[in-house]
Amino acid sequence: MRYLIIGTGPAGIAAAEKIRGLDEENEILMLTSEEIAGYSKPLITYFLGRKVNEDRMFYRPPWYFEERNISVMTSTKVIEVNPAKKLVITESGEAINYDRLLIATGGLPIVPEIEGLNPSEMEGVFTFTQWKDSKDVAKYITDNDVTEAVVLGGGLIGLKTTEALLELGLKVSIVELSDRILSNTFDKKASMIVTSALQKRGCNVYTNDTIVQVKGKKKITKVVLKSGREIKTKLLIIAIGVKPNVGFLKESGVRVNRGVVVNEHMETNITDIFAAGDCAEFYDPRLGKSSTIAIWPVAFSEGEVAGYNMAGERVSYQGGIPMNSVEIAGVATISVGNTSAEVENVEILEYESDKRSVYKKLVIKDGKLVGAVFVGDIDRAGIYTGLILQKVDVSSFKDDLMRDDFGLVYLPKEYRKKLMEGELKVWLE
């Protein structure tokens, strides 16, 4: 028996750990196109900003795999999967057999078509999703005496990258197509607090705009926006999002929609092939739709479920919710669940303090908390997250949810009892 896992991110590693916990004997082989395995991708911006060193980048150090008898092949890109022969083909032409296969290839950065832009030929243009990107950008800044940068994309990746560049002393301009930054999770009030904090750090924020042209011969020198504005720059970071890395499955017969379609056991439509993480698309009965949620906790949970099932223990995935926690320009933020007021039949509870730049929003639907946003004050955010995850009816204590001292004492006795008995997990981090 050989368990073959394509990808060494959170989904792949979680699966390998669960497999090894149930099966101590059979071979586990992991493949990654990257040069390094077991590092934390959420930390690559902190590495660029010199907030963490190389040692802290690893959440599973190299010796970890050897200790658990897990083989890892780095710099190995898979270009084809052949289910009939149970083989994967690598870019170098090597054919690797498997008995059970997990596709955990994560996402690829989206690069839009822009006049004059050819990232492979023009220096100074980068995407930012891997540790290598962080090292390449740092080297380019030093070698070319870069003092200004443009970041295309005001989502989470773009803002975390902006934060790192600001830490290095660069003047940054953010260009965002939407009417506000972090538009997927933040409303206008939350977005304006973060925007104001960025502007105080000397950052320019251009919304309702995008880059239509890049100028420069061998190196980038300028970007032209749709509004007509021109910005001189030696560095452009493209951070408008990621898409599931599934192109190599084109001729495999594995069902792919936006991502690899899986059931509650993380199984694909082909026997002995599983998928998990940012590349997987799961139908969530709670939402009534299929989705890919590209965040670390969801990827890890899906990987665990895949690992259990690959090793023969039948486990079902219960679905995940979007969760993001990040500090931007000194402002702590957390968003959990469905934070949009555009959903039908929801009740919105809000609190804001102009003096402290604090904003809180809770979204309630059918008596249950379904989403929350915290900006500037994230105390007790873990308790609200627990209420969302456990689908607790908050009707009886709704009026207490926005109290400054809201805590476990306000929760139903039955819920508190289950917490005390360890039946529930409360997210207090």
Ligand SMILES: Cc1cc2nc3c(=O)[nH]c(=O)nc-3n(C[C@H](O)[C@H](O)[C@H](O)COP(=O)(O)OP(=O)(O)OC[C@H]3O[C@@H](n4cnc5c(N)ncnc54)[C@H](O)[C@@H]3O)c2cc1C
Second form
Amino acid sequence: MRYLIIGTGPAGIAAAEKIRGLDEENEILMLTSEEIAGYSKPLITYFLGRKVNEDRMFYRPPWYFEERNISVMTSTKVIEVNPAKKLVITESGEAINYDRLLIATGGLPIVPEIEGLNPSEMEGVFTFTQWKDSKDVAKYITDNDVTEAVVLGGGLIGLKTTEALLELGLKVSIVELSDRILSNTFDKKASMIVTSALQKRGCNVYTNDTIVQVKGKKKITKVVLKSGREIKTKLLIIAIGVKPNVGFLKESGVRVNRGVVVNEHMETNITDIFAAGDCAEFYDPRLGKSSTIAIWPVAFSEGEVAGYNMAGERVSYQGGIPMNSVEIAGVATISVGNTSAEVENVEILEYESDKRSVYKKLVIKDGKLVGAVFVGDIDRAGIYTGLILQKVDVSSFKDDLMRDDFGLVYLPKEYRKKLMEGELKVWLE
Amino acid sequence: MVKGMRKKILVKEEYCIGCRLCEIYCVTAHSQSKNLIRVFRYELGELAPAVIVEEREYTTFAVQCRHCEEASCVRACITGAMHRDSSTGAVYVDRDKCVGCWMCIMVCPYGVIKRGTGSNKVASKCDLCLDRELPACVENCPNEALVLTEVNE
Ligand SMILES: Cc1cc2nc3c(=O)[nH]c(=O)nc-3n(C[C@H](O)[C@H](O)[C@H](O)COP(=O)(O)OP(=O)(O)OC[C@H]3O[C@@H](n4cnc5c(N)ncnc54)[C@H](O)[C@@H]3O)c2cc1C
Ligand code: SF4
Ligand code: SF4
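Alongside the form predicted alone that was just displayed, please also present the structure of the form predicted in complex with the named molecule.
Below: every chain and molecule of the assembly, starting with the one above.
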């Protein structure tokens, strides 16, 4: 029997680990379209900023797979899945059969239509989601003496890339369509603090704006914004987001909405085909809603659930929430869940200290914590994340939540006991 | 999941008197000098104890990493620095791999991971003092509010 896993990101790796834990005998084969397997995607910005060298890029080094008897085929791109024959077809025409298949192909960068832009032809324009992108950008910067850059998109990837470019001494301009950076996970206040920290480091932040035209013949020389502003640049990074990478499933009969639709066991509509990670769209029966949350911990947890179920152990996914931890221009930030005041019928608790450059906000709905933002001081943030994920009623200790010394001691005794003894299962059941 | 025996520190809330000796001995055990007085005088500012004493009115207890079976920190770690050691079953930080992204701090429901500062900008937490017979906090708790046990999984 063969377990076939398409993708060597956290979802694919977590699944392989769980399968191997339960099934020592059968073959596990992993495929990746990239040249290298087992590196960590979030580290590509650290690589660009020269904070992490080649050796430290590996989330799971090659020997890790060998040691567990997991086979890996690199530079192998799947272009078709055929459930009737239980095989996948690769770009080079090879057919690989499977008994159980996991689709863990992650996301693809979204590239908007912009006048004058044909990214495959114009030099100096990059998306930023693979190690290769990081190497290409680093080389382009050196080869062309690039001293300034424009980053389109002020989300997680855009900001982490900005951070790396600043580290290299470049002058960076961020262009963001919405009214603030990190708008998906930050409220206005948190965005403002981070924006001003970026500006202090010489970075330009243009919000409520976008690029309408790109100029240059072979190489990019200038971008024109909707507001009319023109910025001279030799480098444009497009980082407006990712979408599930599911194009190759078109003819397969696997149900795709935005992503591959999966249930709480990470099963698709077709027997023996599972999906997990950024490419999957989890339908939560209890919420009656589906969502794609493209973050590492969610991809990893979904991969674990898929792995368990592929190897025959029934495990259910409890659903994830958006969350992120990023340090920008020296400011540590964590945001979890729903953090905007725009949500209806919520109670907001806030703490602010200009002196300490700290901002904290908690969002409470129907007695439960649903969101949290921490800027400047992130210590013990995970306790709040736990309360959010466990859906604990915080009404009885609401007034203590913002205390400087808030900790487990302020939690209801019952919950604390459960925590201390039972090792709460936060993500899976 | 790791099968086999695994060490665990039990927290006995009712016995803790809040003396904070565990914090001091934890720092000492992880210091350069391993000398209590030297640590107190010169090293304390740079080192943070991996055990946290919490206090509120009459309740007080010490808590350190639980080395969770389904560890959230391991799931969230983007570098693989946070990992479970297959021989001891304990959860460790590989300091060479850690990049200080604080994903682990975001998800640890016990809030027991600390940020290293300056050139030491890596995650830091309890390592169960596996080079010693007993963890320093357990050994030096005067009231047996921290107790080492072994669990079978
Ligand atoms: C620059 C950057 C920074 C990030 N920072 C963070 C962060 O700080 N925190 C966080 O939580 N998240 C972060 N993320 C998001 C995080 O990396 C993703 O959520 C996570 O990697 C998704 O894991 P995955 O396993 O679903 O897919 P991926 O990691 O995207 O892996 C997909 C795999 O599938 C392979 N593949 C794709 N198509 C095919 C095909 N047709 N045939 C064969 N193989 C294929 C790819 O080669 C790859 O191996 C970041 C992402 C980027 C790009
Ligand atoms: S750091 Fe936190 S989440 Fe990780 S093993 Fe320890 S207690 Fe569990
Ligand atoms: S701070 Fe270090 S240990 Fe924690 S998640 Fe990041 S890389 Fe992993």
